[in-house]
Structures are given as C-alpha cells and as structure tokens.
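One chain is shown next in structure tokens, namely the form predicted on its own.
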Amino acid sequence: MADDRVSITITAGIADVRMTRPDKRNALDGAMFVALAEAGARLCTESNVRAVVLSGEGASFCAGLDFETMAGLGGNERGHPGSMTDGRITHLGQQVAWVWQEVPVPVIAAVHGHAIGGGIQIALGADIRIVHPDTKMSVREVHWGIVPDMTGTFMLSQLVRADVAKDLVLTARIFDGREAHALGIATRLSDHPYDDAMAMAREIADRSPDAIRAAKALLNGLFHSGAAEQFAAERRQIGSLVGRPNQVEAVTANFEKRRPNFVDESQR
C-alpha cells in the first residue's frame, strides 16, 4: 500500500484509516486510488477487526479528483481510475469507494472540510456518516462536463429521493453539512466528527462480532440490489464524455473562469 496518500492503524478492534494527502486536502491522483483499494482489500482479510473510521488528515476528508496529476495518467496505467480488474463488478475509481460496503465490518466516515466529487463519493460508500456542520458537500462531476462514476449515483439513490438526487447531481452546486443532514447524506452532524465515529466505532466494537458482521451482510443484501447493473452504466455515461468538445468545454471554461460554450452536437 502507499504509506504515504493512507494510513491503517488498528488498536483494540477498531482500523483507523486515514487519508494522509493533506497539503492537497486529500485529493485523489494516482497512488491515493490504489491505497484506498488496497486498505479497503486489506481490512476484508483482519479476522480481528470490528469496525472501522474512514477520515482525512488536515483541512479536509477529500476535496475530490486531483485533475493536474490524473491528466498526465494513460487509460491502462496503475492508478489510473478507469482500470478494471478480472472478476470485479466495479472499475478502480470505483472500487475506492465500494470497498467499504465489501469490508465485513461497519465503516464510519468521519467528513470535515470538503466532501467534494469523488470525496462525497468516498463517504458515501461508507455505512455512517458524522459530519461536521460546515463541511462543504457537492457531488460536483457535471461541473466539469462528466457524471458520477464512483457509484455515486447508485449510493446516493440509497439515501435520497429521486428529485434530491437529481438536484444534487444535475446542478452540482455546494451544500453544507447541515443540509446533507437534513437530506439524509449525513447520519449524525457534530462538531467533532472524528471523535465521535471513534467513540461509535467503540460501541459497535463491544457488541457480538459475530451479529455485527451478520447484521451488516443481511442489510447490505437489501440495498445492494442492482449495484453492478448500475456500475457499469456509470462507466458507460463517462465514456461517451470524456474528451467531447463540450467536455472539453466545460473543463476549459471553469478555468477561464468565463461562461461556456457548449454546442447541439446533434447538429454538428
């Protein structure tokens, strides 16, 4: 794993994983990818764990995609987001955050600062969330001209109403902590998040292990439905945008810092 985007430290029970990026407030480049997936894949294997927090060093949980170093990655290279591996329902962006419904234990994301694009993405592939008040949320991809292909879309559709969803995804604008409480994104709001999912991962780690472990296969049997079918339509969808003229478009035009614009390309 590389030591230095995650950390892992499990002490009586309880994995404390860590985003360890933050004078990029955790965004995501390569090596962050593979670590998220390779602790994720680790923790399914530590018999002696019984829960699990999910947080970021620094500012921020995750501020999301790191565009200046992903931009310089090929579409097969390690760490490159769009990489599949035989026998898996999800691609490697992906994977980053559907590990943590795959860990057998339940997984506590501790959010603060920024939850943004393939940050939110990360929190809501957890089972709780603690938030912090004023942490700034968007699930922001159609700011940039693409969609939701961490299964974003799949998870979020498990927490809100369709037209929340739609809203939050069709309009990619920044919402608080509070809000994503009052939505439903956010399990508990505290002023301490990280502290509080530790001291819920400690509750959850004096019960049985056997019935916690049970309990979370039995509900994720309920929600899971669906789940691949809809992972690779989300791979699909980005595919067909990525590297378009209004892609490129929304991209150049955010940097510009000027109004896009877009084209009919069905009339080109």
Contents of the next structure:
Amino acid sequence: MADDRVSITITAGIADVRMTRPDKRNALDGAMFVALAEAGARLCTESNVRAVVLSGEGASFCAGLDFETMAGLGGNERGHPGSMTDGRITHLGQQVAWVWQEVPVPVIAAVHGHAIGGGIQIALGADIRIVHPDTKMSVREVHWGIVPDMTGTFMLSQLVRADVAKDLVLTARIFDGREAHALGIATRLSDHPYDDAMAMAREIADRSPDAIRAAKALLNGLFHSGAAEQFAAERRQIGSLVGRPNQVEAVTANFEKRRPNFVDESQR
Amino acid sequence: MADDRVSITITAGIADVRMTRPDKRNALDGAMFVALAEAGARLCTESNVRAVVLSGEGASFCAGLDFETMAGLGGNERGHPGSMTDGRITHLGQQVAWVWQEVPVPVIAAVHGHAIGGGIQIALGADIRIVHPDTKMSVREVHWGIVPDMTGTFMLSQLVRADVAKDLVLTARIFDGREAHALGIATRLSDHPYDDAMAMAREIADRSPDAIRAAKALLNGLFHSGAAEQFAAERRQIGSLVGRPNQVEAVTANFEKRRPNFVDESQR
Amino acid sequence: MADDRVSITITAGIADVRMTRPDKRNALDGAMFVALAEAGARLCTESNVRAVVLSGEGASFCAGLDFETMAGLGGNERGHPGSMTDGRITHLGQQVAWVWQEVPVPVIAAVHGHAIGGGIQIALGADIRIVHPDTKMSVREVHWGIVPDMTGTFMLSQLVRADVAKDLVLTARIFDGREAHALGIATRLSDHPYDDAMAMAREIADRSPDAIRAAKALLNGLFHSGAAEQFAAERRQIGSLVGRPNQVEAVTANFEKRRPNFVDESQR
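Mind sharing the form predicted in complex with a further copy of the same chain? What's above is the form predicted on its own.
Expanding to the full complex; the earlier chain stays at the top.
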C-alpha cells in the first residue's frame, strides 16, 4: 500500500520523487508517512543520483494530515506515527521532513496548490523551495490545538526571523506563495515550479558531484546545529498536548463547525 | 510611585499593558524600570491571560532613558539599575526587556512615536512588533558613549543580519518605521498599531491556550540559545565603558551641544 | 613583492586599505594572500585607527584566485596557502577574509566591478558592504570542483537564509549587486561605494572610540559562535576534494573550454 503513495524515477542523475495520492491532495496517512521515509532512505544510498526534485501529483503538493488521521486527534491517540526510528534524532513524523536534509545531494521542492501543516513542514525539509505564487500555505497546527512537531519549528528558524516564526505558528494563518517568498519561506516563485525545479536539478547535475555533496554537507554542518535538541523538544511539547481537553475541543469544534470553548488552567 | 508608571487592564483574556508617563514620552527612570519588571512578573503568573499588548500612552512608545538618568551617565555612576535580580540571567535594566519573553503567552508591542535606546530594546523584547510607519527608532547608545546593554544586542541578532546589526549599533542612526519593517525590526506596519495589536491578541486568545503556550515555549527554546552568555557580555562591556573619559565626554558634549573631543588609547 | 599588493593610508583615524593589483583585477596570488593578512594584522595594533575602508584599485574589488593559481588546482597541489598560522582558528586562505573581523574597529568594504570566489569571501569578512549595483558577484568554487573554504560558508550563514546559501553555493551562479542587496549580501547599494564607505567611516570616527570598539566586540561575540568549528570543516572538505579526479576534471575542462565529464562514486 505504501507503494501507491510515492513514486521515484531516476533519469540522467536526477531523481523525480512524487507524492502520488492526488485524489486526497497527497494528504498524510500512515502509508504516506512510511512511503516518504522509505523514498528518502533509498535516495541516501543511490550513488548515481546528483539531485532530487520532490513534488506532488495533482492539484497540490500536500494538504497536511489526512482527514481521518485528524479525526483521530479528537480522541486520545497520537495523530501520526510517533515511534523513534533506530539511531535517528527523529520519530517517523519528523523523519518524512528531515530525510531530505539527510539525502547527500540537493533536494528541490516544487510546491503548488496546498502546503499545509505537515505539508509545509515537508517542503521546509527540502534544501530549496520553488513555489507557485498562488500556493496556499499555513503552519496550521495551532488550529487543531497542537504545535508543529515534524521538524517545522527548527527549519522555520533557519528561514525566517523569530517574530515571523511566532506570527505564523501562533496565528496559524493561511498565506500565499507570494507572501511566502517575501517572508523567506519560498526560495523562488515560479508559474511552473516543477519545470523550474527540474531545470535547476539539471544545472546541479552538470557540476562535479563530489563538490556538490561536499557543499551540502558543509552547509548542513553549520545550519543543523541544535537540531536534535529541538526535535526532542517538539516531541515533548506535542506529547503534553495531544488528548488533553483543550486539544480535543479544538478538533471537535472544528468538525462540528462551531466556535471552540477553551478553558484556562485556572478554571480546571 | 512605580504604580504611576505602568497600568495593566485584563479583559477577556487580554492584558492591556501601558507605559503611563506620557508627559516624558514614557522615558525610563528608576520607577519605570521597577514598574515594567513588576508588570511582566505579574503576567507570568496570570493563568487567565492568553495574550498581552504592550504600548505607551501619549505621543510615544518610549523615548529611552530619562534625561536626568542620562545626565547621571556624565558622572561616575551607573545610568540605570544594574543589580542582578535573584536567579535571573538579567539585571534589572535587561529584565524590563527580557521579561516579555518570559511571559508564557504572546506579547505584542504596539509601537508609535519614538522607540529610542532603552525604548527600542523593550520593543525588541516583545514577540511581535506592530509599528506605525512614522515611528522614530534608534539603537542610540553609542551616541552616549555606551553600548546597548538591555538585551538589545541579543534580540537584534534574531531579527537582522550581522551587518545590519552593526550598521544600526555603530552609527546610532535614527530610522523610521518603514525602514524598520524593511530591515526586519517591525513585524508589521500599521497606521493604528494599538488597534491592530488588540485584534491580533483577540485572534490568539480564541485559540487553545495550551497550544499557544506550548508554541511560544517551543520557539523560545530554539531562539534563546546563548542568551545568558550574551547578557553577561553586555554587562561586562557596559561596565568597562561607563564613567571612562570618552563616555563622560560623549554625554557632556551632548548636553553642552558641542562636538565631542575623544582620545584614542595611544594618547592616554 | 607583497608590498606591491596592498596599500594602507591612515588619515584622521581612517585607514584606507586598497588592493593594488588593478591589471589583474586584484586577483589573489601568494603575494596578495600575504599582503592582505599582513595589512589586517597591522590594523589590529593601530590604536589611532577608528574605522577601515577596504577596496580594490582599478576596475574591480577582487576577481578571485589568480589564473595561474587556478591552473595549479588542475594538478595535485593546493591552490592557495593552506598552512595554519600560529594560534589562529584559520589558515592563511581563511585569514585574509577573517582578519577584518579581528580588526577591533569597523571595517567597511567598498565593492565594485567583480567580487568572485575568494573575492566575495574577503568582502563577506568585512563588517559592512557598500556595493555598486552592477558588481558581478559569485560564490564560484563549485564551478572549479571545490567548495568555498575561505570562511565563506560561515559568513554567508550570518547574512542569508539556509536555502539562499545553498542556492548560491550549489549553482555557483553569477549575480549582480542589486540581487546581492535583495538577498542580504550587500548592506547598501551605492553608485559611489568608495565615497559612501569613506563617509560612513568618518561618521563612525566621530563617535567615542571606546564605545565603537566595545560594540563591535559585543556583536562579534554573538555572531562568531561556531566559527572555529566551521573553519575546520571547510579545511576538511577542501582537503578531500582538491586533486581528486572530478576536481581535476572541473578545472581541466574549464581551461579546455569543453563540457566536463564527471564520474559518480559508483562508477569508480
């Protein structure tokens, strides 16, 4: 089943990786989590690959957690796979975003349609983001009574200022690709993000693969400082939120299309 | 007396905190330092508060150190309270800016008129800054022969590039809200910063308070790395400057409205 | 011979430092490396200097490594002096960029014409960059099968986002001063960068020299965290690239004006 979720085609040194669940806007269910992590793991070992393009088939890059998974968040269970994978600094939910940093060659995300919640966090895991100006994006987790816990807080901090990160996370507001570019979340805007991502991948594939791998490693060594600690903090915070009354109320009110009624600590 | 300096009104989960010394453009004297630190300390314990708006009554947010305090800098004494508060990483002068980071819910500064010296450092302590385009802002300390020592060097480094931080600190130049926005110091521009800050606070207060507190804690954990060390460095540097001949000359020449005559180390 | 490469003129507290090899666009050969490092070392001890302006005579700031030095990279030898200098965190190739951070007073680079490869890395070592809009700039190393190893990866990380740093390093593309300003690499644009740099230096020289030195030290203490580790990583990565088949092929193909033929690890 995970085989249906992601396709990999390698041509002339370029891996074309696609989320292939267009009928669900590539929403993240258990099979999609596994398929993305496996795709990344495979690309870590492909010595013939010089660049990767990551995109979504159909109308969107990735609309976030699957509806049914979200409904699960209204009950007392974890919304996405949370078990730690062996020897990693991530759990599976974090690994589907972080693995693109572990891939030793550049990963370019071509983003269009929607990149929401888990979807934007996966895009933030790529080295470069080429984004359609009309893309709808949001760090949406607070809307569901949770916090971004798929490496998004760490990757955001490399791209935007402290106040912008807080603005996006705290308001959970939806913004378009143009604003993403102005804020620093989109590397470039393009009306044809997939085509431009492939063109950039070809340009990189024409360079010395040794130098390209060394350059990514050298920059990552610098930018990844503190990642493991922050990922652990994400896991602690989400663990303290999921299933608590206010978090259940956030999800339940959303599904019942009513205004949520939250309680402050003093009233419990 | 400190009671005159800051007011707190809590309505529907929003704390409206105002500096209330409009006849002095909310300049910082000893009573204002104490009142700000106490206001922040109180908000750290108010479990019914979901968001804070920090603003200044009258024509300005805060024009910086009080004139008489500045005059004191021309003599051989510390310009603002420098004693460490128990168990903190700050002294009182730093605490009035840093306490807004310690408040567990989002703090939005509504900035207008002037935010100069200590005033801009307090604004930098907020999570979000909504700024009137005509606000006069400056990291003004070098003009007085000192350096920013109220957490400003650390908070600046989270918002602007290394060269921009140096430009602003080294030239002590005055810039307006529009440039502050272009540089990254203003989160948003608004012709009505107080109204827009209150609207944003209401939006945040409608979210799950657990998720909002967790999100601020999670992002602060990331962005605050190195804060204690830098605050100690600020205290060391200011301690080596205040009362030295060039610093006294900077203040004296300013008050005498003449060009200062500084000496280089080799001439002493 | 090194005496021909760099001139220093000190007037009214301002050191006017110029690369003086205009017939070669101030390209970096062994003598230029030594002359730049010595110029910086001298300015570390001049107690009468309050600000430094660093520029290049003739048509360009600095076009990068000297052609003959580059040709050397096609053989099995180091392209620029790599020996560690006593007690430093840099080797000589890094020191010519880093020394401007060690100089205790502000260093303003006036950049025009070309700032390529080693040239842009030297510009990044200055505190402030005033750049002509038509300047041709590039982090060019990957084009030669190597990586930036003259402190450029570290200094880039203080000015641009992680994705922008990767874009510039991985594509080795040439961009102009206008884009440099939009990206954060130029502090300011100017049609007369040297004149404007001198004006800024005069403004800084009118401030208390104690406060100016303290401010640079205070900000550097913050921004330099992690520098030594990253410089060591640069040295390791370049050591693993120079003289290897793909690196030699990059240089050889460039000089033979043909498309390079790189091999992936799996094919060796």
